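This document starts with one chain, in the form predicted on its own, laid out as structure tokens.
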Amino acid sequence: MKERTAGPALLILPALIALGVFFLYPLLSMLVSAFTDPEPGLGNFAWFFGEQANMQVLGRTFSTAFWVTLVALVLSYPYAYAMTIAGARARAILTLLVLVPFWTSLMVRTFAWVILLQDTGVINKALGALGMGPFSLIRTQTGVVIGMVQLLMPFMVLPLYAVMSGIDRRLLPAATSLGAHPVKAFVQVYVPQSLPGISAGCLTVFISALGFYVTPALLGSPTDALISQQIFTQVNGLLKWGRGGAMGVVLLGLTLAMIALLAVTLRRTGRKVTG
């Protein structure tokens, strides 16, 4: 009975190594240092709250991945429902081109963006011979949305298509014969069910854009870094560990509390979807 029971365990023992060696003891060792470095207390915090550059560089991260998110929505649930629509082989080549971006290295696609956004790349010499621009997209917020959106528009696709590929179908045809207009009958029956995977989606790409650091560091500027960018500087640049402990607390505080906020939203949505 022994051995029945400790084999799952000494599977999985690796894998709990490996998590507490490369995940919880540096996120142990911020928190310590935001609480005692350089000195014990919460002076750390005093200064990241008393300064009106960390509360700016804080709201610039989050409408960065406020904007990365919906712009990653947008472009994504038509693109995750023309998957559930297309036969098979089209599904295929659409499944392809969601997952290529996993195989090829994240560095490599922001150096690529970086040639793209050029104020002489392939985009401005595009939008210059349709008769506009040149815009500057490199060294810029707008940039930096665009290649963080491309780069997570995966964890997008992926959750809206595995809840939509369990709607049916037949529920739109049967709202039109009943006398709804198509676009409402989408609206109102086909999104609510929806809902899940847009969550799901929406979580996944936001949480991830809180704490992107090298397409903004390559694609943006000095004056639009992110918080991510500042705890480098910090704990790399000026050795404030203490500092950039307790920025990294406030973020991860901040996304916790949104998650919290989010799942109390989506329950009481399902409980009115559901009815």
Contents of the next structure:
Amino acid sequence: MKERTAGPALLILPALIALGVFFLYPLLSMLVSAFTDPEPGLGNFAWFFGEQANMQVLGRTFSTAFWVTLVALVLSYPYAYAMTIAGARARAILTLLVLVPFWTSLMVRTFAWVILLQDTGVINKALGALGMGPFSLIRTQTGVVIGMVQLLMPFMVLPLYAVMSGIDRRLLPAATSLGAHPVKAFVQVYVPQSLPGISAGCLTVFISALGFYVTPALLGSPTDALISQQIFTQVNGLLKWGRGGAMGVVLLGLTLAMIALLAVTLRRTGRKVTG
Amino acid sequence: MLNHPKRLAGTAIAAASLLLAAACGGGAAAPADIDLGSGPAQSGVVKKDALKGVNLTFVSYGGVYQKGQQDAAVDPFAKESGAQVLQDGPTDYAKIKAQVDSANVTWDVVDTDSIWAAAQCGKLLQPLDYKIIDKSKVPDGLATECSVPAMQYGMVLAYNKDKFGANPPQGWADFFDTAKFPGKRGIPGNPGDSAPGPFEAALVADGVAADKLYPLDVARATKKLDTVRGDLVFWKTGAESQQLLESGEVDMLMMWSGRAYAGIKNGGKFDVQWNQWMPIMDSLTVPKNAKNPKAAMAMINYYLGAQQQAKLTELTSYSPINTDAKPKLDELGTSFLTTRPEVADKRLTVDDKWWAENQPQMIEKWSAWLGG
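Alternate state requested, the form predicted in complex with the partner chain (shown: the form predicted on its own):
And the full complex, kicking off with our chain again.
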């Protein structure tokens, strides 16, 4: 009997070893270098929190991630809802529209945005024909948010759709038949039931956005760099791996704190909705 | 010793990769016993089949430049010497550090920025053996203990000739004069890199004499840069600067001469003001603990030959290092040779030694100004 249980467990051993060598080891060595390179102690963290510029970058990283999450949610919610009420063929088209860009390389899509957003690009030409603009889109935070929203939207749409497709929509006519305004019925009956999808989507998008490198590097201006670009500066430009490690540790710590915070609030609101 | 844990972990990784290498049937070989022939080295020449069975990796910045290096020097070298030469890139300083730190160096000849090479001499880079490399045709002072120049080019002022052609900007003072020359300006703006260019231009524009630039007064330079901040567009790669020129998104650009040439050749409506251009070089270097240093240096020696340098210039527009090189170029290409006396005389002298000593602080100050 014992053999039977040990066998399948052994099968995941190669995966665990691979994770250890290629994921855990680099993570740990970065952690170690944050506290030991160039000398042991908290020097790298003292430097990080002592520099005004670092605090600005940290703030900008979080505000960018916040805006990306918000815009993605506002756009994805009606989209996912449309997917649940559409017929089979329309749903297939809507799903494809989300997935095809998702399957295209991040680099290719970002370069496409570089072409679209430039001052002499298609978007500004179209706006110009309508008598507006030209707007500075590329090398601004707006451009970064536009690009990141497009890249991360599938991570919002898919969990929303997964949860929404499980909600019994007959509850809406039931609520209106009991006297609720359709809007009120939607907000009070439908939206709370979609909360698990909202939180899963928001969390995934927010955390991915915090660590984005390529898109802000290509669509943004160095004057509004995000933390991953500053890490690159320390590691690659200055060869100060300890500082880069410390920045990584700070980012990881703040991300974990965000997840914990969200988990607590979700449990509270969850209790309110069901209880 | 607190860096021991790191080394221990490095050993673990090395052991793991050794296992992998063994599985692939490889394994680290001792440096090949190389006979480069007797007598003094001669640039551009390698003994036939002297490097049979030796593997080398050449690393550069990619694009037209690395293709040119490959066609002009690296591939012919491989063919004559019998070495197997792989191409890798782009040059990445963190990767060099990782290789040297883990004592597993897979890059043999690396094209780097010359200032970085000077700063890393004896640290991440090893001294070159001038018994193998013949530097007699390299202009005095350009070959250093750990590097030889790979080519020469410059940071130049390119301007929109449709807009300013009748009354072109005369130098960096006009670059900063947005009243007389309205429009957006592109400048290099990579937070992880700071090199001769923006600071020098700002100081010259602010009235500092060309021979009194160093040590750079960063506070004064950034104050001058602040005055045009709203008109600046920052490019992070050469390709991006060329794209800015070709799309006409900016009216003036501080950019590398090679990229200006490529952009103008592609139809960009720009001209170059050679007044106050700043010379720059790339350098060929060999990382510390490279597996076949002798072979790497033989490649550098070959690269410096007059024929190879002439061909490299014809393919890339970058100026040759070998004083005997006679590239055949069209009119536009010739106008971009930084070695022509009429252009050479207009240059602003850049103090590479000062930069090598101060670059880390300059990167921090530059990155702070960009983000501020």
